[in-house]
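Given next, in structure tokens, is a single chain: the form predicted on its own.
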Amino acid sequence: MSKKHIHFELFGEQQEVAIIRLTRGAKRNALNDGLILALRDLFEKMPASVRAAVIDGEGEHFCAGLDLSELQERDASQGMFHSRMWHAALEHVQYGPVPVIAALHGAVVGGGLELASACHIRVADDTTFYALPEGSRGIFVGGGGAVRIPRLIGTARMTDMMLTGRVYDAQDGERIGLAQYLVPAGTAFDKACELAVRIADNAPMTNYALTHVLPRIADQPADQGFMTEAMMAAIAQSAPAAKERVRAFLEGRAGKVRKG
């Protein structure tokens, strides 16, 4: 299935992985409202077979940010509502039906970094670089970056990126937490798909707990977090899939954790 500037297909033996590719390669996959709304719609209407998703970018770059050629003049209230529309759309990525892995390469800049930060796992290849040029352009992040990016790298590092225009390369980006995996050039998509297939095999309630509940626990005071954890643990272990997996382990039918 293809919409304007976005391609969607299913992958895996049970069609359990959704591949979502930005296809504005000529524009370095710069984001516009149509593309953001298409992402929202895809996650709202994800097929029931899907258990994990991969977001990728066509061409040499994952996403070079907001398409400034389509930037409209807005008064303060219009600007606020426009930002809130982006927030709602990217909420469907972060708190949608399945875990999402971003396959990063080339530019991950501005709104592209905001999109990547809404994903649950980020795999970068050696060509990846990160920047937040909004500060030099007299604007401010508006797609959720002010909330999500400091949770990855800290407020001080994001402040530095925006004040000075600092660009992080792939190695330093992985070191500070912008990506969890760093792979050779041209292999981020393959690694993301490999992880997606592995994640899709998890118990659905465990994946839900990790993507929907764990981030909220992190925002709670410790006493509330402990209570939320206890309730989620009770719900997860009561699921039939969890009981079967524990039984398989106890009976020697499941693999043990090994190094590497």
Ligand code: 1HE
Given for the second form:
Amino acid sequence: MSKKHIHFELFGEQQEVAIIRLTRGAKRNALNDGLILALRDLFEKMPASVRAAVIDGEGEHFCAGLDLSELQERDASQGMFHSRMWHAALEHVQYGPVPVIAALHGAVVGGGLELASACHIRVADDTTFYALPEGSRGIFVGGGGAVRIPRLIGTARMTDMMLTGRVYDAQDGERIGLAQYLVPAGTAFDKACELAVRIADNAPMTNYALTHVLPRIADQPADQGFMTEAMMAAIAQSAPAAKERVRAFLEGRAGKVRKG
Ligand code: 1HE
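Complement to the form predicted on its own: the form predicted together with this ligand:
Let's see the whole complex now, leading with the same chain.
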């Protein structure tokens, strides 16, 4: 299936991995309203077979952020509703039906970094660079970046990126926590797919706990977090999938943990 500027396909033996590709390479995958709404729709209507998703971008860059040509037209109230539209769409990515892996290369800037931050895992190749040019454009983040990016790299680093226009390269990006994986140029998509297949094989309740419950626990006071954790642990371990996986290990049918 292809919407305008977005390509969607399924792969895997059970069609369990969704590939979502930004296909607006001529504009460096800049995100206009149509693209943001299409992303929201895709996550809202994800086929039931899907257990994990990969987002990448065609061409030399993952995403150049907000389509700046649309910005010129908006007044203050339109600007607020536009930001809220991004929030709603990226909420569907972060708190959607499945774990999402961003395969990064080239520019991951502005709203492109906000999109990547809404994903659960970021795999970056050597060509990746990160920036928040909003600072130098006289604007502010509006796609949830003020909430999500400090949780990845800390408020001080985000402040520096926006005040000074600092650009992080792929190595430093991984060092500070913008990406969890750093791979050779041209291999981020393959690595993301490999991880997606593995994640798709997890018990669904474990994936749900990690994508929907863990970030909420992280935002709770410790006392409430411990209680939420206990309830989630009880629900996860009572699922038939958990019982079977534990039994498989005890009977020598499941893999051991090995050094990577
Ligand atoms: C765009 C955009 C865009 C490229 N909106 N049209 N984001 C930025 O401030 C980043 C702006 N973009 C860049 O710095 C560069 O384009 C890149 C480093 C990403 C890529 O450079 P390059 O040399 O490969 O491409 P280019 O020649 O700059 O761009 C190719 C075309 O894409 C060109 O259009 P053309 O008609 O002249 O061919 C560019 O104008 C167009 N293009 N980026 C519109 N962003 C929810 S709030 C989020 C707020 C933000 O994201 S602000 C940060 C916006």
